[in-house]
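The form predicted alone is given below as one chain in C-alpha cells.
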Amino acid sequence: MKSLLEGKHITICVTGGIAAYKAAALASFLKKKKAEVHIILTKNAARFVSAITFKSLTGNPVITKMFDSSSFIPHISIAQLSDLILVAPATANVIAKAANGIADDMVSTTLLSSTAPKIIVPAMNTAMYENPITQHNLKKLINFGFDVMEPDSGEMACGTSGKGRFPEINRIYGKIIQTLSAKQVTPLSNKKILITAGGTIEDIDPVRYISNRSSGQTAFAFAEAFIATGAKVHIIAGHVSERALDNFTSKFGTNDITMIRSAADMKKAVDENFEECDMLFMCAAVADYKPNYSNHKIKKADGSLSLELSRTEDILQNIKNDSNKIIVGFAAETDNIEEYALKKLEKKNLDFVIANKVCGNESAIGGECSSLILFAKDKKEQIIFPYLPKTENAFKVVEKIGELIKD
C-alpha cells in the first residue's frame, strides 16, 4: 500500500518567523510519509534555520532566491511542480503579500502562480495575529480559495500567551490530507460515511459495567481511509482507546464525531444519522447482552455472584434499508470465521462485511495490526488481507470497495 502522500510534490514555502524551525520537523515528517518535499526558503526564515538543515531534511536543493543559474528547477517550474504548497509558518508580512497579489520575491511569485492548492498556516505574535488588518487578509485570501489554518493557543516565543502559534503536526498533516482528497476523483467522492467504532458499555450498577476490549483503532483507520479518498465520514464512537482517539481527533477535529455509551445509545445515534448517510460501516463491537440494572451498588456477599443477560436490540437486524444505501458489518470471531461471515452477510442482507479473528498471535482487538477478509454480496470469492498495520489495511479494503461499488 502505497502512502498517502507517496509522489506527491509538496512545496513549504518558509517565512521568517521564529516558528520557522517547526518548519524543518514539517519538512521531515512529510519525508518520513514518502512526499517529495521542496523548500523555498525566505531570507529573514534562513536567519532562523540555515538551507543546509532543510536540503539535508529532504534531499532536494532549496531555493532561496528568484534567479538560479543552475540546474535545477527555474522559479516558476516550481509552480507547476507542485501537488500541494504549504505557506508554513506564515507571517503577517507574506499573507498581506498574498492577499494584495504582490510578488516581489520567491514565495510571493510561487503563491501567484501556482495552480496547486494552498494551505497558509499562520505563526506570529497574538497582537498581529488578532490585529484586524491581519484578520481582513486571511479573509481575502479564504475568498480567493486559499486554506487557512486557524492557530493554536498558548505561550508565545515573546512572553505573552494567546493565538498564535504554529500548529501540531499532526494537525497540519490531517489538513493536507483533506486539502489533497478534496482535489480527486474517486467512486467514494462526497460520499456521507457513517461509523461506528468500539465498544459499547453495558452498565451493571452505579459504579460497574461490563464491556469489551475493542479499542476503536480499527474504526479511527477505515475513518481516515474514507476521508483520503474524498468521502465525508461521521463517527459514533462507544468505549475507545484515548490515544486511537486522540491520534484521529489530533488529525481531524472532534467536530464530526458523537461519543455514546451503551448499545442502545449507538442504535439511537446510527437510526438519527442513517438517513443522511451513503454508507453505514457498522465497525463497532456492540454488546450483545446487557445486565438488569440496579439502581443501587451491588453488595459483596459470601459466595458467588449471578448476573442475569437480556439481549441488545441488533442495530443491523434492524435498520430499515429503503434507499438503497451500502451497509458494511463486521464479523469478529475466534474459529469458522468464513462461515460466520458469510452468514451474517445473508442473515443481516449486507453489501459487505469484513471479518477479522480475535484471539491468538494475529488477534484485531485492541492490538495495532491485523488480517481482514472482505466477502461482497452475490460474490463467491474472498478478498484476503494479509496481517498487517491496521492502517495500511483500511485503505486496501476501502480501495477495493470503491472498485466494487463502482463496478
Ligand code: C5P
Contents of the next structure:
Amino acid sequence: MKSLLEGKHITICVTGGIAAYKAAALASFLKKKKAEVHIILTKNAARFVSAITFKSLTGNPVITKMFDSSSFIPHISIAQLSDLILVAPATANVIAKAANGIADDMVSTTLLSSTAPKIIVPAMNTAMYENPITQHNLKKLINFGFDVMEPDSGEMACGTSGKGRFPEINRIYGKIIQTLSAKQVTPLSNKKILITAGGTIEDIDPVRYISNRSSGQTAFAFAEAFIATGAKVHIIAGHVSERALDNFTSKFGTNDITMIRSAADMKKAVDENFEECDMLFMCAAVADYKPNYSNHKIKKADGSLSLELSRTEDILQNIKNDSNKIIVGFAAETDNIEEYALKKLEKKNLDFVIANKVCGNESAIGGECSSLILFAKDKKEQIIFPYLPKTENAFKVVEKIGELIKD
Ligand code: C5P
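Having seen the form predicted alone, could you give me the form predicted in complex with the named molecule?
Up next: the whole complex, starting with the chain shown before.
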C-alpha cells in the first residue's frame, strides 16, 4: 500500500532534553511508514544521543552544524525540502527562540526559514512547562501557525510527577496525519463524516445480552482514512474490541467518539448528529432484533428457554435525508453478495453500498483483512477491492468515494 507518509520529507529537530532518546524511536517509526526522515540535532541534543544513532536509523546524514560544508543535497536547503518539520522533543529554550524569531543555530534558523507545517512536541520538567513564560511562548507559536502538542502527564525523569512527558508515538503520528491532511485539498477536505462502528448490545436481563462479532476495526480504519483525506469524523461506537478502540484513540484521542449500547441508542445518536454531517457512513452491525427486556435475572429451569425477539428500527431506512446528504451503507453477506447489496442500495435509498463477505477464508468479521465491493447509486460503478488489511482497503475506498462525489 502507498503509505500516507511515503516519500514525504519529514525533518525532526531534536533538542537537548532527556527525551531526546525517544526521538530515535520516532525517527525509526516514521522511516517504517516510508517517510524520508531528516534529523537536525542541536549541540545539547547530541550530548544525549549521538548523530550516528540517527544516521543509522534514518539512512540520511544528520545535520549538527550551521555551516556544514558536506551539505547533502546541494542547492536545496532542508527548510525547502521538508514537507513537515517536527521539533521533538522541544525544550523551553527552543520554544522561546522560535517564538521570538531568534535564529542562532540550525534548528532555530530552519524553523524561521521554512514555510513547511511545523509541529512542536514540548517535553520538559513540569515547572518549566507550566512556567507562564513557556506557556506564553507556546501561545505565540500557535498564533504564528505552529501546531503545538500537549505533553503527556506522569512520572518525569527528574523523579517528580506532572505534565511534560514526551507523548506516545501513536499520538504524534495522529497529529502528523492531521497536520499533513489539513494542507492538501481533496474532495473530502473539511467534510463532516458521521461514522457508526461496531455491534450493538441488546439486553435480555440485567446480566445477559445479545450482540454480534463486529469489532469496529473496519469503522476505525475508515475513520482514519477519512481523517487522512482531510475530513472531520464523529464516530458513534457500539460494542467494539478494546484493541481497535485503543489503536484509534491513541492516535486521535476520544473527543470525536460517542459510545452507545443498543440499536435504539445508536438510532438516537445518529438522529441527533445527522443534521450536522455531510455524509453518514453506516458501518455498524446494528442488531436487527432485540429481546423483550426482563428487569429481573431470568432464572434457569429444566428444559429449553425461548426468547421472543422483536424488530429494531432500521436506522438507514428511516433517516430523513431532506438536505441530500451522502449516505453510505454496508452489506455484510455470506452469499449472493452482489444481488443483496444492490437491493439494499435501492431499498435504503443509498448513494453507496460497500459489500463484504462474512464467511469462509476471507470473512471480514472480527479479522484484520477484508475484501470489499463498492456499488454506487447509478450502478455503473462496481469496484472490487481484493482481500487486504482493512486499513489499506479503507484508504482505497475513501479515495474512490472522493473521486465519485467530485464528479
Ligand atoms: O439490511 P441490513 O441490516 O443488511 O443492512 C445493513 C446496513 O444497514 C448497514 O449499513 C447497517 O449499518 C444498517 N442498519 C441500520 N439499522 C439497522 C440494521 C442495519 O441502519 N437496524
